[in-house]
Each structure stands twice: as structure tokens, then as C-alpha cells.
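The form predicted alone is given below as one chain in C-alpha cells.
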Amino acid sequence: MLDVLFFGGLVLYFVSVVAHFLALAFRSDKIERLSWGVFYAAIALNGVYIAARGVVAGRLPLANQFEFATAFAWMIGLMAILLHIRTREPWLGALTSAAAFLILSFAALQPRTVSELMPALRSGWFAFHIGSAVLSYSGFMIAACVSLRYLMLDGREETEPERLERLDYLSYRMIAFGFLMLTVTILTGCIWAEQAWSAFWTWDPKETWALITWLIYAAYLHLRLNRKWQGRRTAIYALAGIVCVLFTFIGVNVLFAGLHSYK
């Protein structure tokens, strides 16, 4: 049934990243409809199989990288459904289905065996921590999404400055959140350390580039709010930022062994 509902959920956000894309290439009001109710199923397919899973684990299914990159999908689909409502843009349709689509197949090549917690999850930090984390990870994809929207429409003509400013804003908006949402993850990673491990900081891999990912949007903001960075760099910026973000999510832990190898 568990396998019913995820496999479910992965065809329907592919039918919506297809009906999207048709939608806007043959400016269809009728298809764009369809396909904003097809990708509305998949989220809650999506959700409907978390929650399943949980029941099934009997505690919070965020326990590994099938399961994070799981919840990392439908938050991803959850702030689209905010944006769209807030905002009415045709194209946050194709480009978040399409990130949620690629994440939740990524899923899908990962082993999806229920299993206990580990020793070292076991801990009243655990939802905070991954929680922050996958919020965290949505709030930089949606903004790379945004970015990527901004440098398709730049330069052209047609294209009105102010809906570039509103596509730039929305993105350092999503960066702000993203980083808040990290940096809340990165210290209740470091009290969860401090009490599994003793020692509140070990220079583990994940760690290590989830302090590099924090600098970078870091960087981001100082480079924003003080040098007052705008626009087309900013945009691609954000497109470079969600790069060591995924790095840090899959490279990690293909790449390295350490402590947070279970994700």
C-alpha cells in the first residue's frame, strides 16, 4: 500500500510538470487549470504517504535520506500551492512540479525499508533539526525556481521591470527564510551533538558543508542589504547557492562517510 501511494504520488507530479509545460506552450487557460489540480493530487498523495509511513514507523518518517528527500518534495509542492495562491504566476507551476518531480525520484532510487531509529535520533531535537532542514531546503529551491524564472525573462522587451523587481524580491524573500531555517538547524544540530556525542561540533561532512552552505547565503544577504546586489547577479547567485545546497543533501553522502551517513 506504502509503495501504491509514493509511486502514485511520483506520476502524478509527472503528469503536472508535462500538463504545465503544454499549458504554457500553447497558452492554455483549460490545461493550466488541469495542471495546477493534477500537481494539488500529488501533494497530497505525497502527504498522505508521509503520514502513512509514520504510522507504519510509529515515529516521525525523517530518519533518512529516502524519508527527508520524501518530506523535501512535498514542502517543496506545499510553499509552490502558497506562491501560486499569493502571486498567480503561470511558470511557478512547471518549474516547482519539475523540482519536486526530480526530488521525489530521487527518492525513489533509495531504499524505502521502514526501519527504527538509530540510537543517536532518538532524541526530542530530532524534529526540529530535520524538520528546519527540509523547510530549509524548500525555502532555497523555491528561490532558485524564482531566480531561474528572473534570467528567462530578463532582457527581454516585452518583460516589465516591475515584475522583475517582484520575481527578485520573492527570491531574496525565499533566501531570508531558507537561511533563518538553516541556522535554526544548525544549532539545534549542534545542542543534539552535544548530547549524543559529546561535543557540540565534530567537523563531520555534513556539517562541515552545511556551514559552508551557510555562509554562501550568508554572503547572499551581506552582499543584498549592504552592497545593495540586485537582480541578474543575485538571481544567478541563487542558482550557484542551490547547487552546494543539493551538494550538501546528496553529494555528502555519496561521497563521504561520517556521522550523519544514515541520511
The other form holds:
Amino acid sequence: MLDVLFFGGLVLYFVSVVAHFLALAFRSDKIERLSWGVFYAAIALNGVYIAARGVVAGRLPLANQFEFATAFAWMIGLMAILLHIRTREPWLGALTSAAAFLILSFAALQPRTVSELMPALRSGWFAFHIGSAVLSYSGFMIAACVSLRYLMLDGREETEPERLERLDYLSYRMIAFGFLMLTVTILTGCIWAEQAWSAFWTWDPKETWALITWLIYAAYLHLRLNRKWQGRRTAIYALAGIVCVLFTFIGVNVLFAGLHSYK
Amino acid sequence: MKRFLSFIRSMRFGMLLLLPVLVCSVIGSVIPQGESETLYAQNFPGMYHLILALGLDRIFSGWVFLTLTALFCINLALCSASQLNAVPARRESAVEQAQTAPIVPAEGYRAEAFSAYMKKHGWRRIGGGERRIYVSSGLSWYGSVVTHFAILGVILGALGIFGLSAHEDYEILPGENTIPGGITIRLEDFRLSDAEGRVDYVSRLEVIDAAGRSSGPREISVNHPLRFGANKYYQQSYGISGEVTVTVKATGEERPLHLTEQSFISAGGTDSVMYHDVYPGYVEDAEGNRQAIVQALGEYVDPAYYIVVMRGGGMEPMIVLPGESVETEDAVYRFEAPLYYPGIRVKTTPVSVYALLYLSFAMLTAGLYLCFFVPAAAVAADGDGYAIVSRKWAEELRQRFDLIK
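Based on the form predicted alone presented above, generate the structure block for the form predicted in complex with its partner chain.
Expanding to the full complex; the earlier chain stays at the top.
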């Protein structure tokens, strides 16, 4: 039953991506409404799956790569809805649903067995640490989607400058949100590590890459706010940033062994 | 000198420092840190000499990284101090600009609704008259300063841990164990499961310090260390100890032994027993020959001792089960059920370092929240519309004000 919910959500995300692109290709409002309907349904199914898995496991379903990726895809979906309500910007549905679909596809490649929490993960910090990481990664992903849309519009004669400004600003706000959440992730992780492993920081690859990601986005915020970097440059930066986020999330677990290798 | 100081405290210098910090971090994540030379020779055969010579195996405690960190601290401290000085002036300047900023008429704008909104959201009104000036709460202007000081605090706290914190790991066996500093750890019990039967590592122990003060019986487990006196006691690992009782035939004396590593046991004569290890299980063929199962997950279900008995000038490897005995000319070696014992880490960190770190963590979160979620701005409004003076918040506030009905 759980698998039906999971793959049902995955298929709906895929249908939504296809429908979004068809709506753009045929410039059809009807298909666009349909694509958003399917996207909402996918997000709902994704959410129901997470809740059901949590009930079956008897804990918060954020304990391994599969569960994290499932929550990550769901959060991208939820943030995409907020973004849609706020901006009504075409293409963002296509980009965010594609991001959610790809992340959930990655989840589908991971083992889905429901397992007991290992002793190190049984802590009150678990929810704050992983929950804030989900919010942070999703914020950065949405910022990257918005930046991609910016780059698609930039340079076109018919694009109004206000529209570009709005997208640029939105991307910055999402990065600011993601940055705050990443800070919470790192700090709660430090406190938790001190309780579980006796050290606030061990230069474990996951920790190191979380710090690298943090420094990269800290540089973005400084360049934007103090050096007046805006527009195309920050959009490209946001896209480079998400590569770093995805490496921290996926690459580190694949390439390096460490304390965070919860497969 | 002035130009040099100005460069040292500049954002440009901070950014320049971040680059090598990033490079060091990447190198430190690719090359495993603090491992033995053999591991580097195996994993990086072509360049392990270089890795060891350049100290890339301990990059985060090497002089390059520490120098970068020290320079970054200086940059942060100077930058934060200058920002702290600049905040009141920045706020005043924003208010001054708001006095003369051109008011932009807004669609659907109503002066009364705007005033009510500003009052409700804690904006302070300055002066009276037709042109109303609002300024956001005092704290909002300090977000960046708080954040920078907090980062400085985190780095100093980390350096404090690096220089002032120490830890040592001890294998703790049932009964009293004395560790340096005159501390006694009395282990009452160690289990591999918690009260609900889930896998966990739980030690029930009592710590008595050099002055005789006792922690009382306490349970420690992963995520639940014990703080007592200046130390923190962590459930760090566990091991399995071979339990052997040796009876010396000549005297009848019985001596129980806890064997946590390879040991040579002898009652003083020519015969002896070499204890190798306890294995999780064994298999037995039709002729009664036993073979050890070397690896298994979880608790040992069928533990078996691997020993070598040396008697009469010969050597005989054997698999012995708990409850069985081996006899030599001068002693009887009775093997009991093996015992699980905890590895306890004892860590000493000055309370001031903890306080600095936790305070900095809280300040960092609060500072970033102020930076990005509490507007720092001055706003002018009259009967037709409003004007926003802010370095970061103009767009966001415009969107918010547009929603005022």
C-alpha cells in the first residue's frame, strides 16, 4: 500500500511536468490549470505517503536518504504552491514540478525498507536538525528554479524590467530563507553531535560540505547586499549554489564514508 | 596604515579569506583526516608522500588553516566593531533621507489604513505634521552586527574547544574502575538494549570524584551523557570480554579474569592457555570439530572462545564454549559466558567555552533572523502615498504595503 502511494505520487509528478510543458508549448490556459491540478494531487499524495510512512515507522520519516528525498520533493511542491499563488509566473510550475519529480526519482532509487531508528538518531534534535535541512534545501531549490526562469527571460526585448526585478528579488528571499534554515541545521547538528558523539564538529564530509554550502551562500548574500550584485550574476550564482547543495545531499553520501552515511 | 586597516576589516578581505578556506575544506573532505600513514599509502599510492609532507592529512589543525581562521577572526572583529559604530548613523541617515524622499503615489492607498498598519506592526512614528516619518524597531538595524559578532563567537568557541578541551576513552569493567584524576567509575550494569527492547547502549554507573562526591547511580546512553563535576561522561563504544576462572590445582585458589585483548594465561608452570578472542558463533560438524563464525550483527547468540592450549610441549588450537573447562597439568581454566562492557569517553571542557558557544549559536540565529526577516527601514508617508528608504527592504516593503487595504 505504501508503495502504491509513493509511486502514485511519482507518476503524478511526471504527468504534471509533461502537462506543464504542454501548456507552455500550446499556450493553453486549460492545460495549465490541469497541470496545476495534477501537481496539487501529486503533492497531496506525496504528503499522504510521508504521513503513512511516519505512522508505520512510529517516528518522523526523515531518517535516511530515501525519507529525506521524499520530504525534500514534498517541500519543493509546497513552496511551489506558495510561489504560484504569489507570482503566477509561467514556467515556474514546470521548473518546480520537474525539480520535485527528479528528487522523488532519486528517492525511488534508494532502499525503501522501514527500519528502526539507530540509537544515535533517537534524540529531540532529530526533528529540528533534519526538518530545517529539508526547508533549507527546498528554499535553495526554489531559488534556483526562479533564477533559471530569470535567465530565460533576461535579454528578451519584450520582458518588462519590473518582472525581472521581482524574480531576482524572489530568488534572493528564498536564498535568505534557505540560509537561515541551513544555519539552524548546522547549529542544531553541532549541539546534537556534542551530546551523541562528544564533539560539536568532527569535519565529517557531510559537515564539511554543509559548511562549504553555507560559506557559498554567505558570499552570495554579501555580494548582493554590499556589492550590489543583482540580476544575471546572482541568478547564475544561485544555480551554482544548488549544484553545491545537491552535492552535499547526494554526492557526499555516494563518494565519502562518514558519520552521516544513513543509507 | 589607515588604508591597511581599512583593507583588513573590509568585506573584500573577508571574501579573499573565504576562498582558501573553501579550498582547504574541499581537500579535507576528499582526503580522510587523521588516519594512519598506511591508509594513505594504500588509498593514494602516487601521492601519499605529498599528502603527509604538506600535512593534508590533518589540514584542519594545520598552520595554514589556523592562520586563515585567525585572519578571518581579525577581519570579523574589526568589521563588526566598525559596523556597530555605523549603525546609529545609518539609521539617522535613513530618517533624514525619508524627510526629503519623493513620495510615490500608490494605487488604492489610504492614509488612515497605512497609519493603522504601521502602528500595528511596531513602526515608530517620528515627529508630526503632514509628512509622517516611520522608523522600524531599533533591533532590526543590528541584525548584521549581531550576526558578525556571533560568527566571531562561534570561531573563538571552536578555538577554545581545540585548545582547552580534552578527552580520553576508557574500557570500563563491572565493579570499580579508577581513572586518572582520582576518579572512580563504578559500573553496575551494561546492556545492549533500552527499556523498550530497542538496540541501544546503556551503562548504569556511578562516578565518584577525588573529593569523594558521588553522582549517584545514573544511566548513560547514546545522546544521554552524564555531566558531573568538570567532566562529561559519554557512552562511546562497547566491547566483549572473555570471562575465565582459573583454578590453581596446587593451592585450590580460584582467580576470575576479564580478558579484553589477546592474553597469555599461566598458573606458573610450563603449561598455559593463549586467549585469542570471543566469536559470535560456531558450527560443528558430524565429528564434533568446531569452527568459529567470525562476524555477525548484534548481540552474540552462540559465543565461542578461540584459544590455543599449550601443554606437554605441544600446541592445540581449540574452540571452547561457555560452561566448558580446559585442564592442564597445573590448572583448570573454566570459560564463563562472555561479558559486554562499555567504552566510556570522559571529556573535560571549561564551562566558559560551552557558554560562549551556546550564546553565539543563539545570537547567530537571532542575528540572521533580524537581518533577513525584520525590516530595517525608514518610511515617509503623506496623504497620497509613501516613500521607503532602505538598503535591503524596499522591494519587500513595497509588496507588503501594496497589500494594505
